[in-house]
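Single chain ahead, written as structure tokens, the form predicted on its own.
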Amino acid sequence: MTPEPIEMRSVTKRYGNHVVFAGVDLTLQAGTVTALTGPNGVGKTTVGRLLLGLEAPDSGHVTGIARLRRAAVFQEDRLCAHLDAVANVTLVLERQRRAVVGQELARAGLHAGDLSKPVRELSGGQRRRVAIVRALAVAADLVVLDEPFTGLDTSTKPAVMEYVRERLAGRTAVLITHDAAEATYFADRIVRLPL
């Protein structure tokens, strides 16, 4: 049986008088990306907080979430400082699916030294990394990425974006982003806000 798509349906967002945006409708098919782009303040990361049930709408509705597994990589990577990059990740997994965790880290291009070091003590690349994979690691039914490669360096960035591509392949996701050649890169549709 084919999942039921993921719906937004005339979902107005306001924080206090500022409206964010209203009557959205956007459709997610199960098992593709939907690159959402468009320029700061249209609320593209609320759109994404909203898929994720940490925001509600003011009007309208966001169907088909209620019972799905989800994942995210935010705008700011909330990793525990004191715990290593290893510990980040297990954290949000099932005892069995712990031991490949540092193969997950190495093909995100972490060094077997970086692992053990509590992640304070990695560069704002190699934190971004780790919090992509604890996001990619966990076998969830949507998976939310904003502004995942912010942070990464050019020589980087494009083996991370592979990483990312292979571990989205059959799983629903929307992939939060200003860049063009990302939201081509991944996206099987592109939307711009404002809708």
Given for the second form:
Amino acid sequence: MTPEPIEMRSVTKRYGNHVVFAGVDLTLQAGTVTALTGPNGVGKTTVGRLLLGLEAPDSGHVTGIARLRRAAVFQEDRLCAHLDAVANVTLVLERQRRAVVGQELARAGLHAGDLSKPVRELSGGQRRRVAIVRALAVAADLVVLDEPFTGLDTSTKPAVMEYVRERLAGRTAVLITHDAAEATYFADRIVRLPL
Amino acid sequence: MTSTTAVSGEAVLRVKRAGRPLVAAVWWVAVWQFAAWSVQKEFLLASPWAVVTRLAELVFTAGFWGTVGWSLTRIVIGFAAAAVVGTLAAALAAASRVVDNALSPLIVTIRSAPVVSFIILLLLWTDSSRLSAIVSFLMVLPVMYANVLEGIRHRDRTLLEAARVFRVPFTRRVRTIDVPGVLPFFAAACRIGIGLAWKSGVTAEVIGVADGSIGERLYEAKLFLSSEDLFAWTLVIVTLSMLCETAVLHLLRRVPGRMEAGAS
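For comparison with the form predicted on its own, would you give the structure of this protein in the form predicted in complex with the partner chain?
After this comes the whole thing, all chains and molecules, with the earlier chain placed first.
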């Protein structure tokens, strides 16, 4: 049976008197990557938060997300600073296998010596890679990646992008990005906000 | 040659840093000695030497350790009970506005009421042997409650949100996000609370003349106009309070490591 698509229907979101967007319709087909692009302030991150269930719409409906297992790369790394890279990833997994997680982190470009350091001792780019691996290690039905490659240097970014594309194959995902090249590289469909 | 110079430079700095409190202590003892010479009356202000001599006599008596043990046990029980009850009450108050509203007036009342009011009231209800534990508990409870509640409310919201998205199990979240977030607030409450427990506990012992307690020794010092005993026992109280604080903070420093081990 084909999984039910995730849909936003006539969704309006306000913060106080400020209307972030009004009457937005969006459909995410199962097993595809949708890129959300657009200038600052159009509500790309807010769409991501609605899909993650962190916000409720002021009007309209978001359907198909109720029972979904979700994962995210947030704009900020949101890692536990005192835990090491492996522990940050195993924290969100049902079965905690340090060795397997260590291999995944190595695939994302972290060196063996960095895996057992508290993440506060890692560089910004290394922490970003831990956040990416954490989101992709979960067997999630929906993955939201909000500007996932921010802070990665030009030498490591292509390898991390390749890793992410491989891990997203066949999964339902939303990529929020300013970068048209990133959107083209990953997405089966590109949606430009405001709609 | 350069590295030897660097090492010796560091050693000098370390000695200087370690020596600063000692210099300050020597300065204040000198001020005390000068004041004692000026007053010229041992019963009003004993000299540092007289106090040290008296303390040296006391520590070799069996009664000294019995007295220390008596007060230490009760004050530690009062403090520990306040730490546990205060933390649980704060967790409940953070989870439920109804509990918060119900507990707030009680906590404010306990915090604002003079300690002697509690001591006198408790003397009507119970015997003086339990007094210091109960009074320490009551004085430390509002500090623990307020600090831990503040800590819970200042946890990293972004991490909690991430835990919600990833459906991190409750116990795992408590270990890795909640406890490390609240711990600095709990440690601050312990630092304040230990001093408070000793001050209020010994005050209760003095007023209640609790048999076999440090407070009773202080009461006797007042009766017999013995400022040597008064200062000697005060030094004992300060030392015990500092030792308790060091022990508790040492234990708390080990908590993040244990949490980390549990998370992996």
